[in-house]
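Only one chain is shown below, in structure tokens, and it's the form predicted on its own.
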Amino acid sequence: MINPATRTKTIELSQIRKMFEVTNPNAINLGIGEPDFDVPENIKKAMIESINENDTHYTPNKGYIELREEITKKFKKENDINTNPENIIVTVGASEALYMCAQAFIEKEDEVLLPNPSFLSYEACIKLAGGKITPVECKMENEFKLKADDVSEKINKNTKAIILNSPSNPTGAVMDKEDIKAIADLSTDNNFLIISDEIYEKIIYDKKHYSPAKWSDNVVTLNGFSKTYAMTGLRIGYLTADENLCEELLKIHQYNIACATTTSQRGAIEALKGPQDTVKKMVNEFKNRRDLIVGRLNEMGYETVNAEGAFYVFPKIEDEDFVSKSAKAGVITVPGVAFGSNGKGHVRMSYANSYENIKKAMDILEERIVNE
């Protein structure tokens, strides 16, 4: 048997990806963070045209210049980030962008501040790069929001980076402007990197999204098309950073991926240039589902924060057998502890499923678990 590399031994396979392996066809899956909507027709058409035009060859490593120009406009208009096409890299999903950041900037003994709880890929990428994790508690009494004062207390001479994710997976928390600006200032004063994962930025209900790169140059901003345009399987994302940072990131991208898929890039161009009405409809529907699931969970006695973004809720459920019980009853969920120690006693539920299925799932939980 060939021994695996030491760096992989502490990494476990994703508990979320296990949800894709559920074999019960009748189970309602509230475990998957994937919009249940179809890719908008105008984007599909652009990709079909790409294939018909034999647009199947390599693109520049950073991606098509037309796409990078559109991303530049998007950053300026929507995020107050002044960048240019040369400082943008089109990636194979935001996941590649995250991995690039870890490989380009994190090494042995570097400490990375990580919200607790947070998306489980963050921890894996940090460990694969040899870094150490310094958790920053995101407390339920603060609606799971990362607070600048808590971050400040964890900074030390070994702090190399912090990962921000607003809106948050798994909690749906949206950070306040004051905390984002304060953390941006801390990154400048203490010379550490902010890796800002903004993949859910458009899925916000009653608040506004703010990017830390508006206030600091020490930021790599990650984003993509998976959540906003339901393009998950097309694996298309992007990042921007200052020139010096971008050059190091390109080294990882160039020798690992070469370039993102041509067809997906063409679809991404249309996504940014075309009408945005389908996005607004999708977000409105997510809000309706959020209201439904939060209301029902609270009625059942499972204390649930009224998530302000993304499509997740993180109810307080201290029954350690809840996930297995609900799976047997026909509702798939994810244990909160998969997202960090502060997730213990919680369960992540995704409402990226139909309103009807969510209602049915809540009925099952009430009848088969709460009232049994």
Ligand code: PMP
Contents of the next structure:
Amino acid sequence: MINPATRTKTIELSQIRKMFEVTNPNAINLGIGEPDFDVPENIKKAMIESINENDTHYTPNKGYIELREEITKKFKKENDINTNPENIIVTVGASEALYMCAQAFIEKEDEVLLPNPSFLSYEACIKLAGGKITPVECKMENEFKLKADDVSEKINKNTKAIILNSPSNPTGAVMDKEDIKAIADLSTDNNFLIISDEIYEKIIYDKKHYSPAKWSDNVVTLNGFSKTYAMTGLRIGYLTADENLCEELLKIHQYNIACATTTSQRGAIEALKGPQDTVKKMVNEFKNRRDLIVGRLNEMGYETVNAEGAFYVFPKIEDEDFVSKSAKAGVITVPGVAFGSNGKGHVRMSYANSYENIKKAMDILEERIVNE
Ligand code: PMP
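Now show me the form predicted together with this ligand, since the one above was the form predicted on its own.
Shown next: the complete complex, the earlier chain at its head.
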């Protein structure tokens, strides 16, 4: 037996994935973290063409210039971020971008402020880099939105970074503009980094998304194509940051990945340049499902916030056996505590499943658990 490195021992494999492996294949899966839509036809076509053209060689480390130009335009137009193609790195999903941030900037004794609950990979990436986690509670009374006042209280001389994720996985919360701006100001005043994971930015209902990079230079903005264009398996994302930050990030990317997949980069160019009607349709559909699931859960007595983004709801369900009972009855969900201690007493349900299936799943919960 070869001993693993100490840093590897500090983390564990995802419990969520393990759970999917053991459950009934006929169950309705509300545990999913990816859109249930297909990649739009124009994007598929662009990728097929790229292969037929034998465009299958290495690209520049930062990614194709045409793609970085499109990303630059997108940042300007949609996020009010002034960047340029030299300060953009195309990555293997937002996941790689996140890992790069941790490796490039976090080390022993560094404290990272982490919303609790939040996406599982954050904790793992911080720990692998040797950093220490300082949780900041996202309270149900604030609809799980991270508040600048709660962040401010946790800042000390060892604070090196904060991770923001709006809209949020696992709660669907969309942060308020004032809090994003206030945290951006705190990052400048206290010289810490903001790692802003904006992967769900387009999956948002009746609310505007704001990027902290609009107000602070200490920000790495992460995004990707997985959620907006249902391109999860194509593993393609990107980041932007100031020149000096980008140079350090590129070191990690260059020696680890070299460049993101050519085919996916060609698909990403088409995703940004082509029509956006499929995104609109998908978001409308998600909104209908959100209305359905929030309505049904509240009717059943499970207090649920009307989440403003992403495709998750985070009902208050204090029965510790709920997740296993629900799986047995035929509905897969994820315990909230998997996303941090403050998720205890909640369950994450994803509505990246058809309207009909969500309806069926709610009927099952009502008949087999609530009215039992
Ligand atoms: N951030 C969040 C909050 C996510 O939920 C996910 C995917 N579940 C990712 C990042 C990773 O995205 P990608 O597929 O681009 O690596």
